Structure formats: structure tokens, C-alpha cells
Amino acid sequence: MNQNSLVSISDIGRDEILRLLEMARRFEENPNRDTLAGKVVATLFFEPSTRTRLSFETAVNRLGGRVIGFSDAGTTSSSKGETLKDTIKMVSNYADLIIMRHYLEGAARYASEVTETPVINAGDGANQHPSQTMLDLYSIYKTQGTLENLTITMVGDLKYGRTVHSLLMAMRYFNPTFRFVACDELAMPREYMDFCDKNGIRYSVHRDFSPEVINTSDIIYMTRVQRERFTDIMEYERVKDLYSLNNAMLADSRDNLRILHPLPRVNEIAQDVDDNPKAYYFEQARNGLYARQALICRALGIEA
């Protein structure tokens, strides 16, 4: 396993997070460089993606590198029965870095263990999404001026939402207070609440997305109820529209409040929120370019 692989946000500590955020800031000032001249990056997406794949590939292109890979596993030898191990070892012959999204939890960790080529996890099932976490942290830092002592409300699919799991783990260094707003079927898994307990992180659990919760939040992190994670379509239909944010609900919220969402959205944020200056999800997506440029350079051992 290459020590520069990033499989879980827990693979890096507080100082490394802050260093990466500073790198992202510098890339935002100057995203077009020749830093990756001569480097080849493989993007292996066994699961559909728009923002993550395109921002990673844009990051490589803007840094002067080259991209190989696939966005549809059905066009690869895995559709013929090739094992993940064989795919990773084969691709390692061609690339300096592997960026992988997979539908199975733990797939990225396994991939990192069968190759010396660095691996960046671009999402593995409902488990982790560390590159999304870095752009979330960068977005929070840009809008709040700090990561310290913030009240962060997570809303919607907290069971399968790998982005909220990773963000929760990363924020342990910065004394947050979390509100978990979800129905019983989509509640934050016990293991993550145990993580909060173990690390002295304050949190509260809510079924109601109430004005009190909204008006005392610094960050509201909305999530999509992910149909693709449900084996029972009737259960999905019951819960998909339980939590929705509209512009009127923000009338008495804090001036510094920002609305984040990993996208894509469905019905959980109304279109009338888009023009509110507290809406930040499209800027958040743009920040993914700079955060992922920083992560790519880290994986390749390049200071930028």
C-alpha cells in the first residue's frame, strides 16, 4: 500500500487537512499549471458520477497531466468477470495514480492494498468519500473564516450518505456541534454516533427540521435520499420527500448560514433557494476542482 493513498478521511490528521486547504487556496488563485507534466492518472468509475469524475479529470488536465480510465464498468473486462484485484494490478502498469469509485464498501481499501500505485477513494458505497470532504471543508472555511466551533446540521439521508460520514469524522479536530435531522429509516448509523461519543463531539438527534434547528445553524448540509441504495422501492417512496428546504424557511436564519449539498439534488432543496445568498452548493461544487488538485499532488508526493 502506498502511504500517499487516501481511502478514508481518517487517513490524514488535523495538520494535513489544514495543509491541503492551504494548497487548495493556492490552486484557486492559479489552477492552470504544468505540475503533472508527464504523469498519467487513471479514473476508474464502477459507479455513475458527474461532478466527482469531471472535477478530478479537470484537475488533472489543468495541471498538465493525462487521464485514462472509464466511466462505465460495463465497457471493461470486469463485465467479463475480471476481479477487482486483477483490474487494479493491470491499470497500475499504466498509471501513476488511480482514482476509483466503487459501489462496494471497502473496495477502495482493498484496491490500495493490492498495488503500490497510490489510490484516491472517490466514493465506496455508503462508506467514505474523502475528496468530497476536503471540498466541503474548504467550502466551510471559505464561508465561515474558520473550521472551529461551528454548528453543522445534517439533513436527510444520514444512513447511506457517505459524504456526511466523512465530514463528521474530519470535523473531530475542530470542536463542532452536530444536529442529525432524519427519519428513523435514514438515521445516522450508531457507529458514527459512537465515534462522536468517543471523540467528545456534541450532537443531537432530530426528526423535525424545525425553525429552531435552522435558525441556530452555521451550516446546513442537505442530502439526497439515494434511490440506488434501497433494495425496497416502497421504503424509498415513503421517505424520499420527508425533508425539503425552501426559501421561506431561511427568513430568520443567521447571516453567516450557508447551505451545502454534495449534489445531485432532487426535491430536497427548492429552486427558490438558489438565488438566496446563503445557497452555496454550486460554489461548493466548483471548490471541488481546487481541493482535488491538492489531493492529486499529495498522492503523487508533489508540493504545490
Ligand code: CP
Contents of the next structure:
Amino acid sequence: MNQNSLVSISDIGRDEILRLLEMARRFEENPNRDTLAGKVVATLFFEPSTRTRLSFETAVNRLGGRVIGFSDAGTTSSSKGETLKDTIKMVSNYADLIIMRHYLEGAARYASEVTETPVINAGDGANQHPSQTMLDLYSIYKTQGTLENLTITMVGDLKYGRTVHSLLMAMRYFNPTFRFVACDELAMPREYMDFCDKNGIRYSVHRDFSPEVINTSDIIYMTRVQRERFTDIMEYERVKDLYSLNNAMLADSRDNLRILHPLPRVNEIAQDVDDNPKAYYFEQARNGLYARQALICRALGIEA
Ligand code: CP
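Show the form predicted together with this ligand, please, because up to now only the form predicted alone has appeared in this conversation.
Now the full complex is given, and it begins with the chain already shown.
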């Protein structure tokens, strides 16, 4: 396993997170460089993606590297039965870095263990999405001026939402207060609440997305109910529309409140929120370019 792999957000500590955020800031000032000249980066997406794949690939292109890979595993030899291990070993022959999204939890860890090429986890099932977390942290820092002592309300699919799992773990260094707003079927898993208890993180659990919760939040982190994670489609239909944010609900919110969402959204944020200055999800996605430029350089051991 390559020590520069990033499989879980817990692979990096507080100082490394801050160093990467500073690197992202410098990339935002100047995203076009020759830093990756001569490097080949493989993007292996076994699950659909718009932002993660395109921002990683843009990051490589803007740094002068080359990209190989696939966005549809059905066009690869995995559809003929090739194992993930063999696929990773093959790609390691060609690329300096592997960026992989997979539908199975643990797939990124497994991939990192069968190669000496660094691996960045671009999302593994309902488990982790550490590069999303870096752009979320960068977005929070840019909008709040700090990562410390913030009240963060996570809403929607907290069970399968890998972005909220990674973000919760990363925030442990910054004394957050969390509110978890979800129905029973999509509640934050026990292991993450245990993580909060173990790390002295304050949290409260809510079924209602109430004015009291909204008006005392610094960050509201909305999530999509992920149809693709449900084995029982009737259960999905029952819970898919339970939490939705509209502009009127923000009337008495804090001035510094920002609405984040990893995207894609379905209908959990009404279109009328988009023009509210507190809506930050499109800028958040743009921040992914700079955060991922920093992560790519870290994985390749390049100072930038
Ligand atoms: N936020 C995120 O992971 O988006 P994509 O699924 O489009 O990559």
C-alpha cells in the first residue's frame, strides 16, 4: 500500500487537513500550472458521477497531466468477469495515480492494498467520500472564516450519505456542534454517534427540520435520499420527500448561514433557494477543483 493513498478521511490528521486547505487556496489563485507534466492519472468510475470525476479530470488537465480511465465499467473487462484486484494491478502498469469510485464499501481500501500506486477514494458505497470532505471543509472555511466552533445541521439521508460520514469525522478537530435531522429509516448510523461520543463532539438528533434548528445553524448540509442504495423501493418512496428546504424557511436564519449540498439534488432544495445569497452549493462544487488539485499533488508527493 502506498502511504500517500487517501481511502478514508481519517487517513489524514488536523495539520494535514490545514496544509491541504492552504494548498487549495493557492490553487484557486492559480489553477493552471505544469505541475503534473509527464504524469498519467487513471479515473476508474464503477458508479455514476458528474462533479467528482469531471473536477478530478479538470484538476489533472489544468496541472498539465494526462487522464486515462472509464466512467462506465460496462465497457471494461470487469464486465467479462475480471476481478477488481486484476483491474487495479493492470491500471497500475499504466498510471501514476488511481482515482476510484466504487459501489461497494471497502473497495477503495482493498484497491489500495493490492497496489503500490497511490489510490484516492472517490466514494465507496455508503462509506466514505474523503475528497468531497476536503472541498466541504474548504467551502466551510471560505464562507465562515474558520472551521472552529460551528453549528452544522445535516439533513436527509444520514444513513447512506457517505459525504456526511466523512465530514463528521474530519470536523472532530474543530469543536463542532452537529444536528442530525432525519427520519428513523435514514438516521445517522450508531457507529458515527459513537464516534461523536468518543471524540467529545456535541450532537442532537431531530425528526423535524424546525425553524429553531434552521435559525441557529451556521451551516445546513442538505443531502439527497439516494434511491440507488435502497433494496426496498417502497421504503424509498415513503421517505424520499420528507425533508425539503425552500427560500421562505430561511427568512430568520443567521446572516452567516450557508447552505451546502454535495449534489446532485433532486427536490430537497427548492429552486427558489438558488438565488438566495446563502445558497453556496454551486460554488462548493467549484471549490472541488482546487481541493482535488491539492489532493492529487499530495498523492503524488508533489509540493505545490
Ligand atoms: N458530490 C458528488 O460526489 O457528486 P457526483 O456523484 O456527481 O460525483
